[in-house]
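Take a look at this one chain, the form predicted together with the partner chain, written out in structure tokens.
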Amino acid sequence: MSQPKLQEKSREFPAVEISGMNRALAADIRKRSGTQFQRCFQCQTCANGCPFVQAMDYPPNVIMRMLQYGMEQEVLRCSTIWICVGCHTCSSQCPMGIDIAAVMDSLRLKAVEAGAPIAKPNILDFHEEVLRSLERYGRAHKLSIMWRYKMQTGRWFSDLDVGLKMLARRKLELRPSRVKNIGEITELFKCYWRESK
């Protein structure tokens, strides 16, 4: 192949067009997360470091790429955003300084707001049970969270041994620890509550 001529440096390259590109989503997530995910150049450091990548349908770098392409359905419906616990391994290792965990955070919220199908409904159920406990007591009461979570998911016998062990070691308090001025807490919940259930 012949060498490209140096003086041709200023020539124009054809634009890459991605059909159906949703710029609004990318702009929205950039604003919410406060991080510049368009810098991602697919080095995959995030995917290599993520402890949970095996359980995800797409590795974090693919989420970044899909966001850049505006693939709204895929990013809002994937399991990756729910599996992510926000341990920030990716954010701390990204050579481009992208706070990838903040992007996941924003995508989760967006998915709930947009009413997208949730790839890991059990995780959403769990978060909702935690919030129910916070609304009622102002503090997390693990026993009632797990009880209600089991009712939601019907997985009664999974993990029974661990639950019993925790009860035996008095690690699951029977009575919740409560906030006295609970009115101040319930007021906070007015800003958001999922309508169903």
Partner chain sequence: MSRRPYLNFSYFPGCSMATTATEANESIKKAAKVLGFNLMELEDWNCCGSSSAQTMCKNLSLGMAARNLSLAPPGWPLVAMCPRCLHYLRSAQECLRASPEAHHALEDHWGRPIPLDLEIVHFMEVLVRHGTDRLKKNLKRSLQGVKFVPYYGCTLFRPPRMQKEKYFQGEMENLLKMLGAEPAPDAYAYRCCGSFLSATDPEVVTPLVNEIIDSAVAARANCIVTACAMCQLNLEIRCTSKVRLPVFHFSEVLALALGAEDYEEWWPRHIVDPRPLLEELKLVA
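For the form predicted on its own instead of the form predicted together with the partner chain, what are the coordinates?
What follows is just the one chain, with no partners and no other molecules.
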């Protein structure tokens, strides 16, 4: 009895344009983040653990590879760096000890400095509201963050169903709680706002 022949399927992948590489980008992000992302060997553990990977245009491991290749424009213009919430799930699971969340944070700062177009509309406003909540209370008060963000964007009902579910499950505190020594937090933010100007 003859064996059925397997058809070979060839898949073409886009080529990396070597002429567009920026070697200085890798050195800059390595210095800013304080992590050795070039150790990434593409095991995809970070992507498998990320709770937001489905919303990203590139998973975290691909961002690491793009950095290694020096693909500055692609990295700074992608939505992944803005969707990352810095939960450190990827960093805690990385077998090479790469602080991927720190890399994403460094890329966001670099994108703002470079004037790169932000891939997700209003995401910078959201990040700023999170910082303001941390400054006011020493921790993130989700309800006030979302309220202020909605006031800025005018998209009042875009995710009302999620908010109601969170309220029903007591995941949203109605009143913010403050850390005991808010003065220390205030001093940290004085330094932050001074450096960011």
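Everything quoted here is computed from the prediction, not taken from an experiment. Here, rigid core means the biggest group of C-alpha atoms that superpose within 1.5 Å across both forms. Numbering follows the first chain given and starts at 1.
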(Q) Checking residue 44 here: with the core superposed, does its CA move 2 Å or more between the two forms? (A) no
**Q.** C-alpha positional change at residue 146 between the two forms - rigid core reference, Å
**A.** 5.3
